[in-house]
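Next up is one chain by itself, shown in structure tokens, the form predicted on its own.
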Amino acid sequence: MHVVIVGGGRVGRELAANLSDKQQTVVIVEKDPEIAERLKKKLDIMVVNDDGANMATLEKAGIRNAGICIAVTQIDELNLMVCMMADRAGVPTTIARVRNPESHTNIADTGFSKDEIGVDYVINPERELALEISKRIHYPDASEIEYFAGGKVMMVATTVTEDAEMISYNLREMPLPQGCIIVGIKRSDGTFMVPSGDDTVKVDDKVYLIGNANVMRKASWLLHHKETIVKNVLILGGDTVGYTLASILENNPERKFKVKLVEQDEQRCEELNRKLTKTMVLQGHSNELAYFNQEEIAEADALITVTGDDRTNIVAAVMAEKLGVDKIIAEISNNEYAYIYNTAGIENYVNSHLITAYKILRFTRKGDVLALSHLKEDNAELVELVVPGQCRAAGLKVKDARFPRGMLIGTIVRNGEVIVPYGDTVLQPGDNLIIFTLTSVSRKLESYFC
């Protein structure tokens, strides 16, 4: 498939690298000559150094042959305009990154639908990041968590502790609760594997479990032996992500959180106080260390650092680690800072650029792909798809499908029931599959399920 990406920033670069690795034809349009030159040197793809809001430029990028046009510049209006032009050029799928909620609202104010304007999908990075953080607050003992099949299936990553009950068992004999399975293991030496029945888990392994959402908490307890309860949440940063997260926590119907939000800007604090009804909004000044008030941090069950500045986030996260805060989630803009969090033993950091890229990537897959999640370790993916009636795998037993090593069906959702498949399980058309696959073999999915 031919893909045109307008915008060569972090999201565009991540999209291009991933698609190129999967043998897609990718062209990036980037206006800034320095960024364009870096992209040419780093990626083995065509880069058009020109204004993406110009039909002649899009023609150079091969827009009339494109299956997808993705607009991810820093300007919302430009992204919408690019999608409109691509739609007029006959591109089947258009995707726009829209960061400002008001831009999203403005689409509705025109009186036209997204289809009429020419935008098939709108991705809001700040909201996606806030939703990701919210999931981790609700399940604080997991370092990674994903939901599939409308919440019926959950993937949880947790680290094996010394007092875990499962260390002496191989996976075939491991007494996990019915309805879940271990699909991936990252060893303490960095080795990543899709395990077989003869493998065992070891202390400090990072284990990936998938299964019925109702049994996952019990399953992860057997490996982690810890249950963290989050009631008091402290958010540092009152920009769009911090505000959106506070709104989500305020409106949660199942759990009541006590939320405090610290923001430096006085005017923004006044605005947040008007918009948020249950969150305590505090003004803090970093030069007076009020932003890092040790007493406030120490009282928190969870600290969320979303200030928009990597260094500020790092200082706050490391301070919280020293003060013994149970759950620390830090926003990271530049992935080069990830090693600092790893060195400090802080597993939970989130990158809006990567989250946005992987939300978009599912639309580039052939077949009925419903969701795509890329693990933080950058070694594996989780793909949710529907088995078509006319595909290579339909009607076969799992053991006869001959899936490549490194690809494992974690669960099947059939008629609302979550099934952990075995070798004799038959794959039926219409089945919802959640598949765990190493990135090196994930492109082979299409040959089985398209």
Second form
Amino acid sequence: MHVVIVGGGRVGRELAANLSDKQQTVVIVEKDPEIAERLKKKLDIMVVNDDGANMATLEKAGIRNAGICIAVTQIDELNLMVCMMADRAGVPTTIARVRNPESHTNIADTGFSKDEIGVDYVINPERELALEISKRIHYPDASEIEYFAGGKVMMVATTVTEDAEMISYNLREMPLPQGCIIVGIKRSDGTFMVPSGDDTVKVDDKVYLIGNANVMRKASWLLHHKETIVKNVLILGGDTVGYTLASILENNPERKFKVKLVEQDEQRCEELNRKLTKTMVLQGHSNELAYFNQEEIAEADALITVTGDDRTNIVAAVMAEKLGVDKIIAEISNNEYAYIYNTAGIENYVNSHLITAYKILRFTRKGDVLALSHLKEDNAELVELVVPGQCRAAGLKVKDARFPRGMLIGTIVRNGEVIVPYGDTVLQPGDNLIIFTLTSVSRKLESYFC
Amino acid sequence: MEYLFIGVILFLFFIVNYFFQKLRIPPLLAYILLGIGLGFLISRDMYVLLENIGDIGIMLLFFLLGLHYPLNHLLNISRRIWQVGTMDVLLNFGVTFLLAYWFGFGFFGSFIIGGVAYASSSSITIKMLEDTERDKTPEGEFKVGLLIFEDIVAPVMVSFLVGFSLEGEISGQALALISVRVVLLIAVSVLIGLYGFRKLELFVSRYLSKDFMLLFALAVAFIVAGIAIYLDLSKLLGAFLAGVVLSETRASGALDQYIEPLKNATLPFFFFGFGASISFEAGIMTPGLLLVLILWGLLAKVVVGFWGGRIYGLTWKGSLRAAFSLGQRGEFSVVIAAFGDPALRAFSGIYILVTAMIGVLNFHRAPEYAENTYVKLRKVFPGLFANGKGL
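Structure of the form predicted together with its partner chain, please, following the form predicted on its own?
In what comes next, the whole complex appears, and the chain from above leads the way.
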């Protein structure tokens, strides 16, 4: 498939690299000559160094033959305009990144259909990031977490602790609650594997569990032997992500969080106080130490650093680690800082660019792919798809489908029921599958399900 | 003659303010002491003049405060403050009432003493928050919430006393009426803010630099405060609500700058008048009870500030800072004390003066006290911090 990406920033680059790996034809349109040159050298792909909001430029990039046009520049309006032009040029799927939540909402409120506007999918990175953080706050003992099938199925990554009795069993005999299985293990030495029934888990392994959302908490506890309860949430940074996260948490119908948000800008604080209904907004001093309120950080159960500045986030996260905060989730823009978090033992850092890129990548897959998640380790992914009526795997037993090693069906959701499949389970058209697969073999999925 | 008099008073304000600042003592205390010292020299007419200027100052103080509390923020605070407010009524009014009753003051006398002990001084607290630059801290927000709660309860108490002193009893109907008025004033202000002033945003922002906008803002402040007085409610509550309503135009910052100098020039007269209003003519009766009540009055506010602060969501240290910043009684206590006989007025006067002085000094040093108390608390009650939370 021919994919045109307008905008060569972090998201554009990640998308291009991933799609290029999957043998798609990718053309990036980037206005900045320096970035364009860097992309050419680093990714070895076609780059049109020109303004994307120009039909002639888009035609140069082959927009008329494109299967997908993805607009991910820094400017919301430009992204929407590019998608509208691509739609007029006959591109079947158009995707725009829209950062400003007001613009994001307004699209639905304009009274026009998506067809009329010409944008098939709108991705709001700030909202996606806030949702991702919110998931982790709800499930603080997981280092990674994903929901599938409308929340019925969960993937949880947790670290095996010394006092977990599960270390004495192999996977086939492991007394995990019914409705969940271990689909991946990352050993403490860094090796990653899709396990078989004979494998065992060891202390400090990072274990990936998939299964019925109702039993995951218990399953995770059997491996981790710790349950963190988060009530007091402190958010550092009141920009879009902080505000969106506070809104999500304060409107949560199931759990009551006490949310505090620290923002250094006085006017922004006033704005937040006008919008948030339960969150306590604190104004930090307007200097570089504004976010380092030790008193508040020390009493928080969870600290979320979304100041928009990597270095501030790192310092605050490390300070929180020293002060004994149970759950720390840090936003990271530049992945090169990840090693600092790893060194400090902070597992939970989230990158909005990667989250955005992966949300978009779902639309680039063939078949009825409902969700796509890449694990932080970057060498495995989770795909949620619907088994089409006419495909190679439909009607076959799992053991007869001959899936490659490194690919495992975690769960099947059939008629609303969550099933953990075994060899004799027959894959039926309309089944909702959640598949755990190593990135190296994920391309083969299409041959089974398209 | 009035000009000369006001000029001399202003000059005295300047002198005492200058020296108190040099001595690092809150200048507010200087105005109160000046009032106590010179009050007996001032004629009735001059006192009324000073009182009127001071009333404008205190009203502007609350109006400016309201400007920084948009409706949504105020609703957010009210969700958390009602429990603390109830605790405040029970401990400061309720327990003081029982203590006085136990000492034989009778129902009416005990009610007055309970009322005197109930509310922290809004004017002193807000002014101290400003002076110590703690007005934008979480505990600052907590204190403002509690003071507003007190300003809502206070008129109900006053109406009770008016009814009792006039007719020897208070009817349920009169209490219901005053409650309806409080709800009415707040509800109408909220509706005007939401559906009226939000629509004036463009108008206000267009003419913000014009001098007539100051007149517009002052008109709103005086009208709402006036309506509150007409309804027998606190003018401070009215002025605060006027500020809240006007904050919906998003012009708080600029309006604040216009009005601030006017407030700074008039507010010292209020504290001077407050000092002058305290009377000691009848001497002190039952000094033992007075001492007990002062100690309880300070302790009860510490409990409300600390425990209430924790309920509200403040940190341990934030709650302790709040605990040491609420002891001062003031204008509302003076109003309540006026219902008593001369002996009770003198008794209340000393109570108010002592708590105001100690309260102001404690407020000033609250961060230091909080720090020390926190360290001691951790030593004495390690179980409180067993979950590892807190510095």
